[in-house]
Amino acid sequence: MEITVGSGSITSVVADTYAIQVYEGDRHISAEATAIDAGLGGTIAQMIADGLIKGTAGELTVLPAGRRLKAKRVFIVGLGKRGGATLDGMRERTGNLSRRFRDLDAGHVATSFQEITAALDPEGAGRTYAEAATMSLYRFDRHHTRAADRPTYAIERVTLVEPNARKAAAVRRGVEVGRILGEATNMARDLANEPANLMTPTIMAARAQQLAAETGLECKIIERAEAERLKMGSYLSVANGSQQPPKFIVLRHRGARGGRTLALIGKGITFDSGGISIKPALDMDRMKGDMSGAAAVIAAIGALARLKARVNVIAIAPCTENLPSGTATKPGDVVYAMDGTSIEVLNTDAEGRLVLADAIAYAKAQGASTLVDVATLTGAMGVALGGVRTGVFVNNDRLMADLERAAALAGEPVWRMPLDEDYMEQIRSDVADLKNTGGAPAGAITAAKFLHHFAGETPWAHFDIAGVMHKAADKGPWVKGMSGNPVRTLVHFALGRARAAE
């Protein structure tokens, strides 16, 4: 779908569909709506007066356009009560309406943006509209072989019409950013939605190399032999049970001369059976998405490259399968991480922290000054926060403040979780430096404390996205399936760091 911005009158645009907005309780409509209503002979104003159009949030009225307008039909969209406009509300409304427009086969939609920019920052509104529309129209149907299972109805193009030229320019800037953010989220969804036999570590590496070729990123794939030389015993212990070769993916965006480097690190378990500590069969198929963290950081750095962000970023995705076999790591084995830490593996299903330990150590060895890791790490996080907020653990207050601002811009809410030193006692081992699980109590926290050991004093944040990796139904910009959370938060965070350095 193409999104463009026009600065004239909506009635001058040739389209399949015109869309205008009305507020609940308003007796007067915008100048753009009035121009369209003139072509309809006053039908909209009369329907408002008769109470047939109320303007309640999410209300959609469809009218034939007649012969006097350059469109086939008109959509009248309710905005709710005037004065309560927010970007979050707009994101939700745009997502829901975009799917309804698509289901009505709206074709080319010309949307009046006058009411929107009167209430919200034009650039922010353009960005939010573009990302929500792009995300909400996402479908993962490539493996349906029957045409009937792959609907062809669509929104082919959207033209946002803002009569004020200055505001139109701002909307246009926002749309360009929002489109990239939405497409990056959809890329992460594509990676995570693919079945595990079609998204192996090798295929993940190939996708990363393709992205690098398209965007100018540097790409390095660390194979098993090099990982062994680097003493990544913690990461490789997870790969021991699989016949698929592990791929440690490193992407680099050099957006600033000199300066500090931000590391984005994502858990890349392309399928997680639990290993020898095998999971129950129920819902194990969802473990194809256990590489959602890796998908998020790969997509985020791709977006930063497309945005030409003036910040240095390295994205690290340690990818492998976690399977049981005669060569798999066994409960009770002791392995050594890249930084020399010895780890007693009590539960092979606590594997995400094992691959992240070496990824964090590698990032520090590469000189990263800030570390942000993203992982579908613990079921305990889903129990604690459900599917609404991402739990975030940080060792630095300024970093948390920056991440909260970025998450608010993205509409991906977060919640700070504790990192008290007392929780370390649960993961101290009798036979090694650490054990990879502290048991059920405070499971998400002890997993984070394990990673904290490897981050040390370097500013570090850990996103446990286990609760938000999958959506059960379409709602706002979200669609059923893997979510792509928190790609946009990561991008906004990196862009914020770029602005701070200017």
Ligand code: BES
Second form
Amino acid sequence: MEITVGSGSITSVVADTYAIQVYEGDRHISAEATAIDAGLGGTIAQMIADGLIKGTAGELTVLPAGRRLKAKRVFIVGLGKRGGATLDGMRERTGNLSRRFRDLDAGHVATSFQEITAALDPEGAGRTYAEAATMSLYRFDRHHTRAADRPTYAIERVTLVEPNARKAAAVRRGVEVGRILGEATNMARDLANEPANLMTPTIMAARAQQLAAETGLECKIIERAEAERLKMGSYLSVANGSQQPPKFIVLRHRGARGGRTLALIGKGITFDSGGISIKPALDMDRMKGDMSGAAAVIAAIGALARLKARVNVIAIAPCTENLPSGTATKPGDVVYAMDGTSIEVLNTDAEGRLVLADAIAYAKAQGASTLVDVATLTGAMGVALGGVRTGVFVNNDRLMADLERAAALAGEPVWRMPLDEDYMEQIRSDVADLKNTGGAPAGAITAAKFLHHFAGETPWAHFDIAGVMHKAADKGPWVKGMSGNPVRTLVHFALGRARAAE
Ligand code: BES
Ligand code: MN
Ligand code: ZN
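If the structure you just shared is the form predicted alone, then what does the corresponding form predicted in complex with this ligand look like?
Once more the chain from above appears, this time first in line as the rest of the complex follows.
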């Protein structure tokens, strides 16, 4: 779907569908709506007067366009009561409406943007429209081979019509950013939705290399032998049970001369069976999404390259399967991380922290000055916050403030979780420096404390996205399946860093 911005009048655009907005309780409609209504012989005004169009939020009226307009149909969208318009509300509405428009086979839609930019910052509105439309129309249907399972109804193109030329230029700037944000989210979804047999560590590495070729990112794949030389014993212990070679993916965006480097680190377990501490069968298929953190950081750095963000970023995705076999790591085994920390593996299903330990150590060795990791780390996180908020653990208040701002811009809510030193007692081992499980109480926190040990004093944030990894239904910009959360938060955060450095 292509999104363009037109600065004339909507009635001069040749399209399949015109879309206009009306507020609840308004007696007058916008100039653009009035121009369209002239072509309809005043039907819209009459229907409003008769109470047949109320303008309530979620209302959608479909009219034939007749002969005098350059479109076939007119969609009249209710905005609810005037006042209190927000970009969050617009994102939600645009997502839901885009799917309804698609189901009506809207084709080329010309949307009046006049009522929107009267209430909201034009650039933000353009960005929000593009990201919500791009995200909400996402479908993962590539493995349906029957045509009937792949609907052809579509929004082929959208023209946002903003009569004011200065505002139109701002909307256009926003659309460009929003499209990149939406497409990056959809890339993360594509990686995570793909079943594990078709998204092995090798395939993930190939996708990262392809992204690098498209965007100018630098890409380095650390193979098993090099990981051994680097003494990444914690990461490699997870790969022991798998026939698939592990791939430690490193992507780099050099957007600023000199200066500090932000590391985005994502858990890349392409399938988590639990290993020898095997998981129950129910819903185990979901664990094809256990590389959602890796997908998010790869997609985010791709977006930063496309946006030419003036910031240095390194994305690190330690990828491997976690499977049981005769060569798999066993409960009680002791392994050594890259930084020399010894770890007693009490539960092979607590593998995420094992791969992240070496990834965090590697990021620090690369000179990163801020670390943000993203991981489907614990079921306990999903129990605590459900699918609404991501739990974020941070060792630095300023970093939390910046992340909160970025998350608010993205509409991906976060909640700060604690990191008290007393939780460390639960992960001290009798035979090694640390053990990889702290028992049932505070399971998400002890997992975070494990990572905290490797981050140390370096400003660090940990996103436990286990609860928000998957959506059960379409809602606003979200669609059923793997979510692509928090790609946009990461991008906004890095863009904020770039602005702060200017
Ligand atoms: N990948 C899982 C966590 C998970 C669960 C993510 C559900 C998304 C949805 C992780 O590797 C795991 O198995 N964690 C264990 C840790 C425990 C053994 C300490 C868990 O949460 O049970
Ligand atoms: Mn696990
Ligand atoms: Zn896992």
